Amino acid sequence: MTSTTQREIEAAGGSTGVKAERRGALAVWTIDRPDRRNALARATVRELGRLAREATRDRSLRAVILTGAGGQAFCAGADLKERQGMDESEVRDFLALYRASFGAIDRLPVPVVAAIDGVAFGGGLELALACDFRVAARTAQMGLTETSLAIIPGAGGTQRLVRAIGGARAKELIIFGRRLSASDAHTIGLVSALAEEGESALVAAERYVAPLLEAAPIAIAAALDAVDSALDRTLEDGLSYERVCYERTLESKDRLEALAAFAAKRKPVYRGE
């Protein structure tokens, strides 16, 4: 093994704990424990790195989809019967993982939609946090529980929660450990959109990402770049950078086929090019 020890492989139940498969353009990554509630193991976390490093790379993929299997939890947080067996240092070292995993999640150059079914808790809404977008089903529930646990969310979720819904809202959820329901999260701009009632959030999610996968990719890349950007640059450093996101769609085919579909009236067929 290389990037995932046999050691990690035997503690996520005998494998990653992940399953990725291809649609097309769209990839969908689900965390497949369900008989731990889809719970992070180091495994599970380190093979979610690899695969969004390895995406990054992929010029064929438009989207990404990032789901928990079963139906009844997105991601429950960390694996805590793992965690038990862990020292100071080997938590400190997992803390590091989250962070190298989960910021290569959110640095892809691509759409990353959390398709949240059942809970996700603590690290569970953390790895959502790191995605782009969160579609959920209406009986979902969310949080950032870590101060119940007598720490404080470890993986992003004090810095990514506060850029999604502002500094009082995420002080509020974090400091008192609240649970919100999928109504409520959406309300505050938590997620993005909602499932039908009785609809999956993996159905809602793949109609919500349909129109990506025909979309610019050129052009969703440097949208994505220039926003994520405008949270640790000043107005006038954000503008200019986003002048400067703007010359890569500028030098790119794809905007020179948007024109000419637009003059012969047709749909325009973007190669990322």
Contents of the next structure:
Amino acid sequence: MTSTTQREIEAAGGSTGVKAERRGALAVWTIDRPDRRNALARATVRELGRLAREATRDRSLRAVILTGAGGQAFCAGADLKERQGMDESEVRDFLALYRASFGAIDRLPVPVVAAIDGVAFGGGLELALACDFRVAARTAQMGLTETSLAIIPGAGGTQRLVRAIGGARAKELIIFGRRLSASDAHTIGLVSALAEEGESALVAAERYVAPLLEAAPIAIAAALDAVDSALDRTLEDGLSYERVCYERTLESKDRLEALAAFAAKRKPVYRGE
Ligand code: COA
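Alternate state requested, the form predicted together with coenzyme A (COA) (shown: the form predicted on its own):
What follows is the whole complex; the chain from before opens it.
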């Protein structure tokens, strides 16, 4: 994908609309366009993809939290104001950009947690679905609402929602454009964990992800790869691929460290080697 153009930056309001910060082994990426409920401009989607590709090469990174600024929205989907000025071919290009950027997030070898405060509608929920886990504030709402705009989810929603919650439930959410409360989303497994009453999703997500910051990174990456590929393979093929993924851990120093730590009754220190 080409880099962000000045025109895209201007259309997004003068910046990509994404803030990236590092807290030790954790990266926190914040969509920071609260006046548009963190809607996805082209520059925003492109920047998220750039960050994901950069993070793939970062050997000291252990997890990513993706969130939205302002407390009212994780992300309200595509920037419908920017979309208004796009012709059909530009919309097609935008969908390809979505696919590339969300795919880069999906393929990250470290766990990615979407921290959902407020709404995650349309492309906003599709973005959260490209993450490995979703943690939501009690007041969050989410849905693939595209059919109400006379389109369908075009950033992976029809495929990733089925994989996350199964075909029957996904069909109901997409066809009716249902908006789910955080607690209903938690009940059906779309959300992995809920924040405490009055707590922000970001704080809850930091707590959720904390154990992974000290986990064995080669094992985590191998497990993500094996699980993510399960639904795309036959059982036989999947079992073979599990062996391939296991092999990566077998050759690691971290595996020996785990055994040594167990024998010495101490906490293991994993280095990703
Ligand atoms: N794209 C661009 N701007 C958006 C937006 C979007 N997807 N969603 C909200 N905004 C803007 C609004 O236009 C408004 O801007 P304004 O102050 O210049 O009028 C501002 O964000 C606040 O939105 P508002 O509707 O007043 O806030 P709210 O808290 O009452 O409701 C939403 C927020 C997200 C529930 C509501 O704006 C909404 O339903 N947006 C569309 C969501 C959607 O259908 N997304 C799917 C896209 S495929």
